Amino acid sequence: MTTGVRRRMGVEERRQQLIGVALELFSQRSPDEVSIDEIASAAGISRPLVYHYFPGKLSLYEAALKRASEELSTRFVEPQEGPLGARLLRVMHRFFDFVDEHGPGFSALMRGGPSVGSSRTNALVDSVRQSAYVQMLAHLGIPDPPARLELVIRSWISLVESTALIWLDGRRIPRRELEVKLVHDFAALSAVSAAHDDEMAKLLRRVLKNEPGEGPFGDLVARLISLAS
């Protein structure tokens, strides 16, 4: 007859799990109704055990926040490959895909939490905005973009973001619709600059060439048509 013997996990092992499990839980409700308790119980151990690992509720939630934002980074990563239309829309779609499954941690990440105002938690934000940047810049292939440009990609994934946080209230409009509508708000914005400035144009001009006609660039293309007709 043998007895099961639980396997003792090593310092890092737990921290791991633990982040885990506070990862799970934020997904449900927000990080500020989530008591030490709570994760302690979900992850198997007890509450002094808990801030053996950290310090505090704090601590941890930052370290949360740090996993979620990682991930969350990953999302915008697409092999620059094909028109950027259909590239955007599979971005858009997986990035949806996560502010669906953790909607109150998303919520927290972008808003602060517990923490708001922390400086660690604004570094978090501020590198998901940046590797968003960086990957649309790949993209576009301009390592060095001109003024008109970073205005509009740093438009554009603030509008991404708040259309997110927007969305996760009710859920009022289909995501579908929402991530077609976001490719279409890139487009809209490019286009509106380029309308203003010959570097622009001539960048939209060269994104435009390679756009099918049945691609969310047409698709808008189509649209504005119908509307003025």
Given for the second form:
Number of protein chains: 2
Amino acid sequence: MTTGVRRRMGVEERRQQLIGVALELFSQRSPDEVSIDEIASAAGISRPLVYHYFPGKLSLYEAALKRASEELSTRFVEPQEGPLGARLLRVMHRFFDFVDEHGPGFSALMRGGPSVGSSRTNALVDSVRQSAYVQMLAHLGIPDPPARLELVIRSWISLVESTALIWLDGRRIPRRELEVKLVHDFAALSAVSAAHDDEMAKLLRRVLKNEPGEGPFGDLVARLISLAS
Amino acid sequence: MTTGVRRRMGVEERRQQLIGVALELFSQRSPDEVSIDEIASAAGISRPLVYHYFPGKLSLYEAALKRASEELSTRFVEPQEGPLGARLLRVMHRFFDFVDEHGPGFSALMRGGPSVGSSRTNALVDSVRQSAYVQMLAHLGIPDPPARLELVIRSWISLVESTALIWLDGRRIPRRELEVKLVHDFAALSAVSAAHDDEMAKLLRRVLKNEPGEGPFGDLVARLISLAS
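The form predicted on its own done, now the form predicted together with a further copy of the same chain:
Up next: the whole complex, starting with the chain shown before.
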């Protein structure tokens, strides 16, 4: 990055460059440990110039987080075609790609730092959860879910988050196993809910009726039968 | 609360009284909405005197949260006797009692306010999660768990938290149903993990071998069989 390049950058372009540089650093190490000096150096500009575009590290962090949130939300988008289990599995795979790429930043964010203090970062995290929820409803084809289905989906999303955080802490379980396990967890939590409520049982039957035996849901049933025997 | 009482209170006693008063107010309304004036008034002392004991609302909030955390941790304690499913169900019942009693404060805390900003409050929440985790290990009789069991327990704890938060938001599902469902969720998540891993399958068989048919685990199996048929 030469000063010749710097002179040609407009304000918005420079802001976007800084956001990209910051996001990359925040993805490699906990944002708490990344200094404005480092960001300036990686962007090839001076520290005061960084402050010209962002009044402080928190505002740059929030901007980086906003970009990451938008990127993560796009990974939930999956064509509404073919068996549900296979769709969910592809989404889990892309989600773990994201977690893998942004590990330290993802952990720091979800564990409440360095922006412990910013209700804006909480709002961003909630917006990602909400877009995951909306995507799930679209895949299930149920725009107006009963309370129990909303509970299953939202609490499963929190299970996905915590599973990713625990995975990042040592990576002791292969991520491919966890991607499949989370799809199975969704099926299992839905089944438990259906075991408590007739409306959920009807929904589950409708959703599962086109699932092939060789998909993740069929695989779970086969595994459970083998476990029980 | 008369001034006669006030004069007799020592420093620690007064601090404890203020913590109790604040905790009660924070349990009825979001801590963001509770003012120091209100706390002073409810405690029967002046606003400056509150500041004499606590330098600001955050420090009083943290002290109240600390007391609530300790109280919540005691509710996880359950004699290690009798079937596991019934023990877990009693703990879930006491957990929902706590959530019910401290609703607005619990929501505000878990959604990241008003102490968005305090790493001490995050540490307190983590300490409650940790004590729940340690209790679970003790009940399972597995002091040194493999990675997959740790994952099942910790991610289930996050599922319990999110279920409680969703319940508080409108209370659209009877809490008794959710208490049983969460015990069933634990069994279901364990079964999925066992379906992926032989060590988990062995652990699950050992844990379940003394569970009676009429307990929560037997109840789940009966429900699922009826659902499948």
